[in-house]
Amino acid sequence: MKMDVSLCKTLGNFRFATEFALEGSRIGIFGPSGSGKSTLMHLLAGLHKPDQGSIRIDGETLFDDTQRISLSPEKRRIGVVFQQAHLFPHMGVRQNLLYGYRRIPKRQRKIDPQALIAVLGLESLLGRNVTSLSGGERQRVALGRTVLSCPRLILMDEPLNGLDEGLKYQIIPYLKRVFDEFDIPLLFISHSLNEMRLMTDEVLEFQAGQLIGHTTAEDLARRRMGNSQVGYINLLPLGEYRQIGDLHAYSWGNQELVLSVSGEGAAGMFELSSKDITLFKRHPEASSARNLLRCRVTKLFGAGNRVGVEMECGGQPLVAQVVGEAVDDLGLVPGRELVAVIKASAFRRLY
């Protein structure tokens, strides 16, 4: 997807103005509340009319004030998934899912409803009333309804914001499977760095109605590490486990990580803060921590008053953080061999 945007819009005391050109299929819109994220979404979808500017997607003009072009929302073929699911309460799950599908020309029906239902795990919900669904189930149905309208682009406006942490991360694998399987471009709006990193490839960063950066979610996370209470979050895809007493040893590349997390022990995505990794010049004689990993420094990067230490550990990347004095104390330079020590309790399952 190619997108060329130049927009201005004043809403009360808030002025939104941006200009960008991008090409990609997984784009994040990041920023705090009041930064203009939702305003951009409404302007792109045709729910608000810009004061001036233009919107072009894949060469087609959706809006241009100088040419007096302003396509209606239905003609833009942009699907929107809001924070609230906005399902039709008088319809069942199946009827909600097929609402848009039945209203588009047959030539535009490029997605098999049964295939999408399977990917979203909705088979057991089809006969139910939407008022009986949980928050996560409602969001999956809302996404399915939007995808089945076969849009050229889907905008997701803080779709996980109203859900608790556990439910939020249960839904993300469904979202990823849908966009991987059906290859629909995505603009994902959120103020969560973890969501950005899991769902997008590149990010437009907004503040006070202005575009202040165009970067990757990974670079954004590293840059914000020093100002974050949780540090940099390592996202670790771990394989199956074996039991070691009351602990779980998960496969991670060509080695294992020992965790004390509860659950069945299935493979999944886990998080580990850079603040929970202690670095040693050599293997400590004894430690209560269960993970002592031999690592090699590949890169150092600054973030506020902290230094990020990027390492390669058994073929896998890992980022720790230290204060500036520790760089000299540990002799941290690319190529330096270290031991990273991590407690079994430091990990948390995301999904």
Given for the second form:
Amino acid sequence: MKMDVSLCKTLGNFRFATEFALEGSRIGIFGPSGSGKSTLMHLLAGLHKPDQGSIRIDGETLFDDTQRISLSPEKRRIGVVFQQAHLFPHMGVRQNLLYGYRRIPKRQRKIDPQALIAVLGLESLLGRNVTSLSGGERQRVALGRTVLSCPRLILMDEPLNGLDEGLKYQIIPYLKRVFDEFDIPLLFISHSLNEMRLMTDEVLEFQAGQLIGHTTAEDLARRRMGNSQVGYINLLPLGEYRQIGDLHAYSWGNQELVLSVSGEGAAGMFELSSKDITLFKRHPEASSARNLLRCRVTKLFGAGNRVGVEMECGGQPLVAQVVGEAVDDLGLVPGRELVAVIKASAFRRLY
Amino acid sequence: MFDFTPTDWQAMELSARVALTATLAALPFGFAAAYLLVFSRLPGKALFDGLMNLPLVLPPVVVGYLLLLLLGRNGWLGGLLEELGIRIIFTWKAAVLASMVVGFPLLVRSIRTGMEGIDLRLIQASRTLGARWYDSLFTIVLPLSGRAILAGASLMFARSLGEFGATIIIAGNIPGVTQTIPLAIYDYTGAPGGEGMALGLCLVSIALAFAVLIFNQLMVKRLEREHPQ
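Next up, can you give the form predicted together with the partner chain of this protein, since the form predicted alone came first?
Whole complex next, starting from this chain.
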């Protein structure tokens, strides 16, 4: 998808002004609350009218004040998934899902409702009343409803925000599957770095109504390591597991990680902070920590007064953080062999 | 208990017919007015709002007199209708019109409250899913204000049953033609020995109004449960 945007909008004391051109299919809009992310979404979808500017997507002009073009929301074919699901309360799940599908011309119906229902795991919900759904279920139905309207682009406005902390990431695999399977460009709005890294390829960074950077989520995460309490978050896709006593050993690349996570083990995405990795020059014979991994330094990067150590561990990337002095003590240079020590309890399951 | 005369029965039947017709005829206008007040960005909205509510505070007699000026033989609308062979003044249609005008603010207020409870995002969602504004209006706004419409309609129906001031001025008090329950009561109180019959009609009037108000309360309660503020 190619997008060419130049927009100006004043709302009370807040002034939103931006100009960007991009090409891609997984784009993140990142910034703190009040940075103009939602304003951008409303302007793109045609829910607010810009004071001036233009919006062009794949060569088609959706808005241009100089040419007096302003397509109404239903003609823009831009789907929106709001923070709260906003399902129609007087309709059942099936009617909600098919609301948009029934309103598009037959030749535009590129997505088969049955296929989508299967991908989102909605079969058992179809006959239900929307008021009886859980937060995650509601958000899945809302996503399905939007996808079935076969839009040229989907805007998601902090879709995980309304969900419980423990469950919010569980919807991510559904999102990924939908966008992989049905090939719809996505504009993902969020202030969560983790969500950005899981869902987007490139990121537009906003602050106080201005575009301040065009980067990747990975880059943002590294930059933020310097002033973030939680450090850099390693996102680790872990595979098969086996039980060792009350611990789980998950396969990670061509090695294993030992985790003490509660509940049923299954393959999934886990997070590990760069702060929870201790680096040793030589193999410590024994340690209370359950993971002693041989790694090789591939790159060092600075972030504030900390140094990020990017390593390669059995074919998998891992980022640890150290202070400047440790760089000298350990003789950290690219190519250096190290042992990374990680406690079994340092991992947290995302989904 | 009460030995109602055929004219009394006619008054009751006419009251019901007038109130029902007035309510049904006012519904589309009431819905449109509430929609404009809640969702539109009209420049003169405050003025429009005031005008809508005026019949609520004006003496009904004033409303009746203004309608008479408008619809009388010399009024501009009355003259126009007369050329078309339509006569409204002193027919039961005039009673309907009087009830419509006097009860209209109640209907609009109730529908408006219901509409204000609708999350704007639901309408936005429907638009981004491909619904045009009128499609949204009929598939989202109308069903979600259904109970408010019902509550408003019942309130207006009850108000119409009791309409007197405006009715007597433009519809007159013709037994069997324009005489509704309140007008019949008025006649009985002026006639010697009519107290008993007046009381009988009063009780009928109370029973009808009370039944309608209870229905209205039930509707409002259900609405509050579904859209807690």
